[in-house]
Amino acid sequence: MIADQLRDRIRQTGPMSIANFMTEALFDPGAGYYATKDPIGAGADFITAPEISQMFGELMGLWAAQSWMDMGRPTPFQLVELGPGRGTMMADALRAGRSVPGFVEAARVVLIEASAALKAVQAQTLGPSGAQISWVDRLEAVPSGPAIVLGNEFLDCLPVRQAIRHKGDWHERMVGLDAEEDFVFVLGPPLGVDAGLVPERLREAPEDSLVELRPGDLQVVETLATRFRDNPGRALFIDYGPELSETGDTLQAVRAHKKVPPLDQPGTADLTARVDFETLLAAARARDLAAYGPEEQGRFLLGLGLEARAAALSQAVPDKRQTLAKQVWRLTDSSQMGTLFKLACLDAAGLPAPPGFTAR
């Protein structure tokens, strides 16, 4: 069990960072959460927008097709999805993308997936698409050339670090063991030079404030910036989090659609934390990328024509009218996913503004 491995490490080397705890719990190749199960769907641990409605993936496909045209219709190009789940969004995107001549034929679909279980599901889901599909383990391994990158609920799964303001310094929050050998949060050493990772607007936060540091997001930005310097490219991220950097602990664990303590039974629950869109976009601009957003998911999808697509489907399948209306509500209403989930777009220099974005 992952829990036993983590306890052994802590006994031998002392408390570990939350990022290391998350990495082991989620991605250990033998017993990690993503390595051992298919967690997505109504009967599993959580459900994502593509699983709620085919319309979500279809609009992402049309968005990608317009982006391909904005890039000058490069042939071939890499159509990349980060953490593609069951492959549902890509399957729906490719089906909708066939309405744009040449788009699917030019696409070389590359899926970045850590879970062997999910790779098998993706292969089955995408088999009928007829697209050329390959898998790699990291963004840096995607073949060179023009690229469109999609990441739905990918960034929130990247390991985070946490820090607490203590006596004027930022200290790492870590995971240790109590007397009963249960996992507990403990205060670690000062961050030192890593204090620069604290979001700028939060650096003088009051005593005992907690902030989350997202080095994985910055690595993704750096990889995209390097790639887009040499080739045209556009990346779209859909995730949950605030528009501006905030203090507070957002680390959460979800098992069977219910929140559970994040240190409880590692390897058996999904671990995520809210995305800091302000820091993500600032990092992109600092690396000479054009950065757009964040746009609220509800407004974005409605702007792309979600209601028109729902009306067309309702006309084609009248007995699904109520189901489709509920899907639109779940994707766009402020009480559901409409405002908590947001979209950000990172572009190579020189491209027109991406579809659905109103500000840069």
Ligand code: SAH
Contents of the next structure:
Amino acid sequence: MIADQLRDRIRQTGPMSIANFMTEALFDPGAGYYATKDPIGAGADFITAPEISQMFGELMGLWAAQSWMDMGRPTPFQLVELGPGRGTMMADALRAGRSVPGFVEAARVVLIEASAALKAVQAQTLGPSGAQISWVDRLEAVPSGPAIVLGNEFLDCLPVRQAIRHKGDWHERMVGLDAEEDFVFVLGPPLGVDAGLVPERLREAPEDSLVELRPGDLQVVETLATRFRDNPGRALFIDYGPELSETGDTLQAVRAHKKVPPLDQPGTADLTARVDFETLLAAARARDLAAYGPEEQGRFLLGLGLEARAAALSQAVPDKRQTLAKQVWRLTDSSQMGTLFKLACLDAAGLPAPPGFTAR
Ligand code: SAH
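So that was the form predicted on its own. Now I'd like the form predicted in complex with S-adenosyl-L-homocysteine (SAH), please.
Expanding to the full complex; the earlier chain stays at the top.
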């Protein structure tokens, strides 16, 4: 059990950072949450936009096809997905993308997936697509050349660090053990030079404030910036989080569609934290990428024609009218995913503005 391994580690070497705890709980190859099961879907732990409606992936496919045309229809190009889950979004995207001649034929689909269980599901889902598909372990390993990169609910499960302001300094928040050997949060050492990772607008937050640091997101931005310097490309991230950096603990664990305490039974629940779009976009701009968003998911999907797509599908299958209306509502209403979920686009400077983003 991953809990026992983590307890042993803490007993031997002392408290561990939340990022390390998260990495082991989610991705330990033997016992981690993603390593061992397929957590996505109505009967599993959580559900995502592509699993709610085929229309989500279809619009992403049309977005990617338009981006491909904006890039001058490079043939071939890498169509990359980070954390494809069950492969549903890519399958729907490729089906819709067939409406643009040459797009699917030019695409070399590259999937980046940490979970062996989910890779197997992806292979099954995408088998019938007729596209060329391969897997690599990390973004850095994607073959060179023009690329379009998609990631839905990928950034939120990259490990986060947390820091607490204590006597004027930022200290790492860590995971230790209490007298009963239960996992508890403890205050660790000052961040030192890493205090520079605290978002600028939060640096002077009051005593006891908590901030989250997302080194994984910055690594992704760095890799894209390096890549897009020599190869044209565009990346689209869809995730949940505020528009501006905020203080507060957003680490959450979800099991069977319910929130559970995040340190409780590691390896048995999904662990995520809100994405900090302000820091993500600023990091991209600092590396000379063009950066767009965050755009709210509801506005974005409606802008790309979600309602017209729902109407067309309802006409084809009238029995589905109500189901489709409910899907539109779940994806776009502000009580559902419409405003909490947002999109950010990063691309090589010089391309036209990406579809779905209002100029600001
Ligand atoms: N995009 C899918 C799945 C979201 S869940 C959907 O919308 O349904 C997060 C996905 O990212 C899972 O497939 C998970 O295994 C994968 N993942 C998380 N961290 C990863 C990492 N560091 N490298 C590769 N894949 C990762």
